[in-house]
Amino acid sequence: MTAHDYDLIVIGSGPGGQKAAIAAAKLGKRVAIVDKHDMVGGVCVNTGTIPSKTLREAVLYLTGMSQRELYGASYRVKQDITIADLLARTQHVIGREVEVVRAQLLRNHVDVIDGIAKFVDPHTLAIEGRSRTTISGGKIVIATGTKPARPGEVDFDQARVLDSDEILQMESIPASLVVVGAGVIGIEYASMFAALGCRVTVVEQREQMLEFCDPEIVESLKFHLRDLAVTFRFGEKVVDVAVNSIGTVTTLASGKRIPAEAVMYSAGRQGMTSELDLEKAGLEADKRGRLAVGPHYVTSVNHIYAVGDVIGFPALAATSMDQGRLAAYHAFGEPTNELAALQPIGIYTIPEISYCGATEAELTTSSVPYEIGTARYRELARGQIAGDSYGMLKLLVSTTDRTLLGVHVFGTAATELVHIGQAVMGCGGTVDYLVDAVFNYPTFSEAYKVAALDATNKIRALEKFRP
């Protein structure tokens, strides 16, 4: 036996922290994971990711909102939709979710210790629960995630002035609706609330949103939301928030007062570290709680590790699961392979957006030639049966070799279908292999083949001038 009572310690079951847990456990080393009995799946489960994923889809269907390209736009599934509606499928999935966390860390002999973790020195931590009791481990993992961001100038009440986790916990369906920030979980939350009839309006610093995506797309998405009635005020900056009996009035920097029944902030996310007592384990973290990394996701201290949305960018679930894998491997020695540089990018609004690889802007500023090649979905037999006119894949091809350098999607199941082009960039396949590929039909995947036909005949036309 060792001088620890465990070989790793974890601190936080969301995604990244059950990974490196249950990857330890699988090389037959002592484990132990660490949070509160009702956070079980961590954030990503309880407060982020799965709820307003499931509560997108609860919209999706009671609003009847997918249909009605074939029904009319007055089609709706309920018609008094109520919070109730919403919530009964969310906190079903919660359960079940939470459910298939404890029974695989209980299934790879993972021992789940209830209570709120402190360093007490780099290898001992002070468990804070309903008793409190001291454990140390030879490796250490934080994955604690993050919270949102709450400006020190804001009146936070959970009723008319909320951030992204309280906006679950709402009595009833506001009939207005601010959102301050344009970022991703902002235009998330816009977009559904919009779908359910709330009108809209988002504020936003920046002259854009989601830069990061391909413009074309982020286009098509602000004129859907804009046909849901959401107003968007880009360049503007909230100076305050007044709340009454009825509703708030939102007063930005320009002189703009916009009145609504409720404010939504949406300010970015906040590390939870301010309560693990970093200093006594020799770490300290940023100004927005974050902690910084080296390879392999050590921090400064090198038998803990950090990963998943407390290290930063890209903080998404999907990256934190293999971020947790990798360190619980890196730390007994096990080899490993880099996280893989192609992570698809996926945006749950109304329509859903997904990338994978380079923008236009991105080749354009790199003086790398491509070409694009594009399927609307209007053009497959699968978009007129599911009712998705609106939606289109856009390939880049380079015209030199003919590799697939970046796809992007939007539309019903855009995070579904950007796989098939990750795989085939991931394997340093060309075009080629799309256009001579059989899809099944009809299915929204055959875009594929669509966009990888419109880019070789482009590409074809530029070779009959080639000198």
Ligand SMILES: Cc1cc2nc3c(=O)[nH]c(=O)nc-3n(C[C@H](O)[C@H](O)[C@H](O)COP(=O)(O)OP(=O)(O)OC[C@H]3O[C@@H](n4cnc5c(N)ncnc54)[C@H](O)[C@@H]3O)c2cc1C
Second form
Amino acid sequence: MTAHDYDLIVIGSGPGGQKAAIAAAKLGKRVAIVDKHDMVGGVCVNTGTIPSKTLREAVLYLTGMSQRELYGASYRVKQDITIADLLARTQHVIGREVEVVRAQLLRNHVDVIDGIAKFVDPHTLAIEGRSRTTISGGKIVIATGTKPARPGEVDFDQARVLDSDEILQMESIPASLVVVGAGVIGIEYASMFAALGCRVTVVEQREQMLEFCDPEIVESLKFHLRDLAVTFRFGEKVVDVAVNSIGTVTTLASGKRIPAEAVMYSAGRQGMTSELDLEKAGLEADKRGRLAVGPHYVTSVNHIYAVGDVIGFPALAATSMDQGRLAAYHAFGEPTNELAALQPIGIYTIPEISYCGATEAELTTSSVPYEIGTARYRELARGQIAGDSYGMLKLLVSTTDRTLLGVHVFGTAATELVHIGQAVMGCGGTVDYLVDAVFNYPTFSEAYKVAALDATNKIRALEKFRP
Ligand SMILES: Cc1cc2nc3c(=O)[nH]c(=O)nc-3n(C[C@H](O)[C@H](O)[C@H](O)COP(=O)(O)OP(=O)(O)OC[C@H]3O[C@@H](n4cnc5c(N)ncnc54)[C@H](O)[C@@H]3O)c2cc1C
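Moving from the form predicted on its own, what structure would you give for the form predicted together with the ligand?
Following is the full complex, with the preceding chain placed first.
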């Protein structure tokens, strides 16, 4: 190991790379992390998770949306919201987060090297940044993430036709927007722009959206978005996007033409491997730029690991962090547990969605008998106080052993609330824990008790009919 400049070199400073670097540094290893100076923190901090979630928070606050049930449909914190209002908060948070990441790396004595890394051989990287250098590492973690996939036939101009990474460069809030792709990122942005009063049309070639979520909750979301003047075009394919000085016209294969001030493509993401000269390391990416890994995130080359979005599903920040940590521990012989099987999914639409565990469809397919317990926010005192009458929490409970199999939440604080269900499921808990537990009142968490009581009442009714 000492023959190399570093024990570990990490390529990419997003969540996966950061946690790999810090975990190795905590084990006393000499670590370097490579990224462009204006991308420290990765896609997560600079163009993806953090900007989009901050933008959402700014939209919710300035539009006054979450208060309208209480103060009326015309309630707003600011009448004419500008892109500058939104970006001010976003840039502030990005700046702070970059500082946090840099400080964490520095205090753990991780060398932060500016530039783009390319393999020279399996242990050596050439770094091209503000200066050029070559470094070698005993172990290497590739955490280079993804970039938006761009269909070749579309002319992206960063003004009227954008990808989701370019939203922060918009010069104004468009009065109308076509969102191509109803995946998580597309729908999150569609809901933000709709909340801002923009007329949004979502075009999706599949017949539905977010099909991995609970269908009842996706229906609720679609209802809310339609109420905000969102038009859905499912089962439709874009064949052309024409641009002139006043706007765009998106033509669909069905012949429909949709005029809009701007078009945002959110049609999947491509692994960032094309600049790595992978062949010099003996590696190869798939056609979507992704790297295959085996157990412990080891690639086909023993000392090279890959973590985060570059290895594909689930491509989430929290998962990437844990993958990075586990890869570093494995690289240096530190005992680890496997990544927990039970992982929450959070979708920051307006309103937000979150779930953990099984869906009804999965349980039905695998013939697992279950009962549903539902709590509606409008029946919770906290729901009334907060002005959220549409939210709901749904528990899926095994009728065989009363364990919690899934939790699905829609509405205020869904992405936080889901963790209570996750903890109960992770500890193998039953619905009876939630029936017996005393929750603070008035809270949204009380929804767990209400839903648990609903489920157990139904199960009791069923049990009466036992032969
Ligand atoms: C709009 C949007 C919203 C999202 N919202 C959420 C969310 O709410 N919750 C969630 O969990 N996840 C969300 N994600 C996903 C999340 O951002 C990713 O899962 C996470 O950032 C992946 O981390 P990573 O470690 O793979 O690296 P990334 O964050 O993807 O960063 C990779 C880094 O590698 C660098 N790099 C690439 N090639 C090289 C090279 N050759 N040399 C040096 N450096 C290189 C890049 O510059 C970049 O900084 C969102 C993503 C997007 C795009």
